[in-house]
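One chain is shown next in C-alpha cells, namely the form predicted on its own.
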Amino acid sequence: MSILEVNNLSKSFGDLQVLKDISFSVDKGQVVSIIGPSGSGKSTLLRCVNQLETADGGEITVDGIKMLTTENGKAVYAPKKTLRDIRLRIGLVFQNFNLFPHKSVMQNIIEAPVHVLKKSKQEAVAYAEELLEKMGLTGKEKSYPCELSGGQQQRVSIARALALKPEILFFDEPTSALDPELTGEILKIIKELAKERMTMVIVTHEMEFARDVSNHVIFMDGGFIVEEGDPSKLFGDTQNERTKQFLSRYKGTN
C-alpha cells in the first residue's frame, strides 16, 4: 500500500526548471533513498513534498489524502485543514540540525506535542524520555544545543520529528553537516529505524548507507529521475551511463 504518491510533479524557480516530471511512491514501511550530485533537485523534492516549497504542478497524495492536483495547467492545494492534517504525519530532519537555540533538549521535543498535538505535557515528557534514551542521549534533558556536539543535535532533531509519531520520515542530507566520525551514530539509528519498519525517504551522498539500507532507491540528475529500482541492481548491475559514471566516484558502491 503506497503511503506517497507523487505524479509529473514539476518545480521552477524563474527560469530554471528544477522539478520537470517527477513520479514515484513509497509502501508503508519502505526505505527509499534518493541519489544524485548537488543540484539534481532532490531536496527540492523533499521540500515539496513537506510543503516548503510551491509546486507548480503534478500530483501529491500522503496517506491517501491529496495535498496536490492540477487543474487546467495549474497547481490547486487541497484546503489549509487538508494541509495541516497532511503535515502531522509527515516528519522531517534537516541537515543543519534547526533545533531552537533558546531551548533545552527536552523543551525542543515536547513543543509541538504538547502545542500542536495537545498532548499533555507528563505525556509528552514520558514519550520524550523514551526517545532520548533510544537515540543514546539520556541524562542530556536539560543541556541546550550549544552544549551538545553535531551528532547529537541531529539525535535530538530525530527524536522531535519522531515525537509527533508521523507515518513517514523524511531526511535530507542528514549527515551533511557532520564530520566523519558523528556521521557513523546517526547513519547507526536510521538504520535501527528502518528495522522497526519506520516508513523513510532520505536524500543522501552516503552511497554505501543507501545501499545497505534502501529497499529502494532513486537517482536524480538535471530534475529528473534518470534511474529508479533495486539497490542491489542499481548499485550492482545499471545498465544506465549515466548511473554508471556518477556511482564510479564512491568506491565499495559496485
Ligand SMILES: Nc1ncnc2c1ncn2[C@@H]1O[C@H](COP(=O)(O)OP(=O)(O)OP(=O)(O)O)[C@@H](O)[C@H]1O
Contents of the next structure:
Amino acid sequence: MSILEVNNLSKSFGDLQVLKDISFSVDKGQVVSIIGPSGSGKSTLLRCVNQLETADGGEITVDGIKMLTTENGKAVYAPKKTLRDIRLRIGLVFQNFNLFPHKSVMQNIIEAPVHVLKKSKQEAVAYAEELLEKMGLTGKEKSYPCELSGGQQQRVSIARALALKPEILFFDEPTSALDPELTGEILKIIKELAKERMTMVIVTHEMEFARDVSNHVIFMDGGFIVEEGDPSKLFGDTQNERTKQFLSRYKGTN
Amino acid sequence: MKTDDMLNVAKILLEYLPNTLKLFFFTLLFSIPLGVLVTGLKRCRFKPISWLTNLYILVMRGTPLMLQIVAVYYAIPMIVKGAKDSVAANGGEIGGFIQFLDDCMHSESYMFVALIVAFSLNYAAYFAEIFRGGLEAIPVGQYEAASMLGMTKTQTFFRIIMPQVVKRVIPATANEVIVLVKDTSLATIIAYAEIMLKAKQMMNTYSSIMPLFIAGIFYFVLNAVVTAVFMLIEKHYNYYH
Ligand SMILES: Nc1ncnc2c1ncn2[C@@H]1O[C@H](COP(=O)(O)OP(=O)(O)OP(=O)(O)O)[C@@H](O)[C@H]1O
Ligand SMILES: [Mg+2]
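Alongside the form predicted on its own that was just displayed, please also present the structure of the form predicted in complex with this ligand.
Below: every chain and molecule of the assembly, starting with the one above.
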C-alpha cells in the first residue's frame, strides 16, 4: 500500500524550473533514499511534500488523503484543515536540526504533543522518555540544545519528530552538518528505525549508507528523476550514463 | 562651593528626582508596547501602512527629541483651537476626543502629558527598530520546525519566536533605556521641573558649575541601577545561547 504518492510534480523559482515532472511513490515500511548532485532539487522536493514550499503543479497524496491536485493546469491545495491533518502524519528532520534553543531537550520533544495534539503532559513526558532512551539520550532531558554535540542535537530532533508518531519521516541530509565521526551515530539510529519498519525518505550524500539501509533509491539530476530502483541494481550495475558518472565520483571515497 | 551648599544642592535635586523618575517610567510604560505595535505595523503587508510607519520612524529618529517636545507641547493646543474654531463655525457642539484634549490641555499636568506623548512617540520608534532587528535575526528554520510540528501561527509566535526575540533585544534595549535616563533632562526645554532644570537654576544662584556636576552624579547613579537591573535580566536568559 503506498503511503505517499507524487505525480507529475513541478516547481519553479522564478524562471528556474527546479522540479520537472517528478513522479514516485513510497510504500508503507519502505526506506527510500534520494541521491543526486547539489542543486538537483532534492531539498525542494522534500519541502514541497512537506508543505514548506508551494508546488506549481502535479499531485501529492499522503496516506490516502489528497494534498495537492491539478485542475485545468492549476495547482489546487486541499483545505487548510486537511493540510494540517496531513502535516501531523509526516515528520521532517532538518539538516541543521532547528531545535528550539530556549527549550530544554524534554520541552523540545513534548512541545507538539502537548500543545498541538493536546495530550496530557504526563503522557507526553512518558513517551518522550521512551524516545530518548531509544536515541541513547537518557539523562539529557534537562539539557539545552547548546549544551549538546551536533550528533546529540540531531538525535533530539529525530525524537521530536517521532513524538508525533508520524506515518512517514523525511530526512534532508541529516548528517551533513555533522563531523564525520558523529554521522555514524545518526545513521545507526536510522537503521534501527528501518528495522522497526518506519517509513522513511532520506536525502543523503552517504552512498554506502543509502545502499545499506534503503530498499529503493531515487537518483535525481537537473530537476528530473533520472533513474530509480533497487539499491543493489542502481549502485551495482546501472546502465544509465548519468548515474554512472555521478556514482563514479563517490568511488574511492567510500 | 562649600560643602554645606553642595549638600543643599543635592537635597534640592533629590526633591525633584521623583519628577525625573516619573518621566522615565511613564515613557517606558508607553513606548515599549507602542514599539511592539510599530514593529507590527512596519511589517504590515498592506504597503501604505508600512510606508507611513517608515515615515514616522524616519521623522522620530531624524529630528531632535528636544524639537519634538516643543512641537507636541505647542501643537496640541493649536489643534484643539483649530478644531474648536471649525466646529464653532459650523454651529456644532464640541465633544469626544477634542473635548478630551481640551480638558487635558487645561489640566495641571498638561506639561507632563505632552512630555510623555513626545517621549513615548520618540522612543517607540527606536524600540520598534530594535524589536524588528531581533525578530529578523530569528532563523527561518525556527518557523519551519514549528510548522512541521503542526503549531499554529499564534503558537509559533508566542511559544517559539517571541521568547527568543526578547533575549536578543535585551542588550540594545538596555542601551536605549540608559539613554532615556539622560534624555529626561531634555524636558527642561519646556521648563518641566526635573533635576536638570533645578541644577541649571542653582548654577545661577551659586554662580558655580557644581550643581551641574551633582546632577551628573544623580544620572550616573540612576544608570548604575539600570545597568544592574539589565545585567540581572541578561543573567536570567543566560541559560541558553
Ligand atoms: N528559495 C529559493 N529561491 C530560489 N531558488 C531556489 C530556492 N531554493 C532552491 N533554489 C534553487 O533550486 C535549485 C535546487 O535546489 P535544492 O536545494 O532543491 O537542491 P538540492 O538537490 O537539495 O542540493 P544540495 O544537495 O546542495 O542540498 C538550486 O538551483 C537552488 O539554487
Ligand atoms: Mg539540499
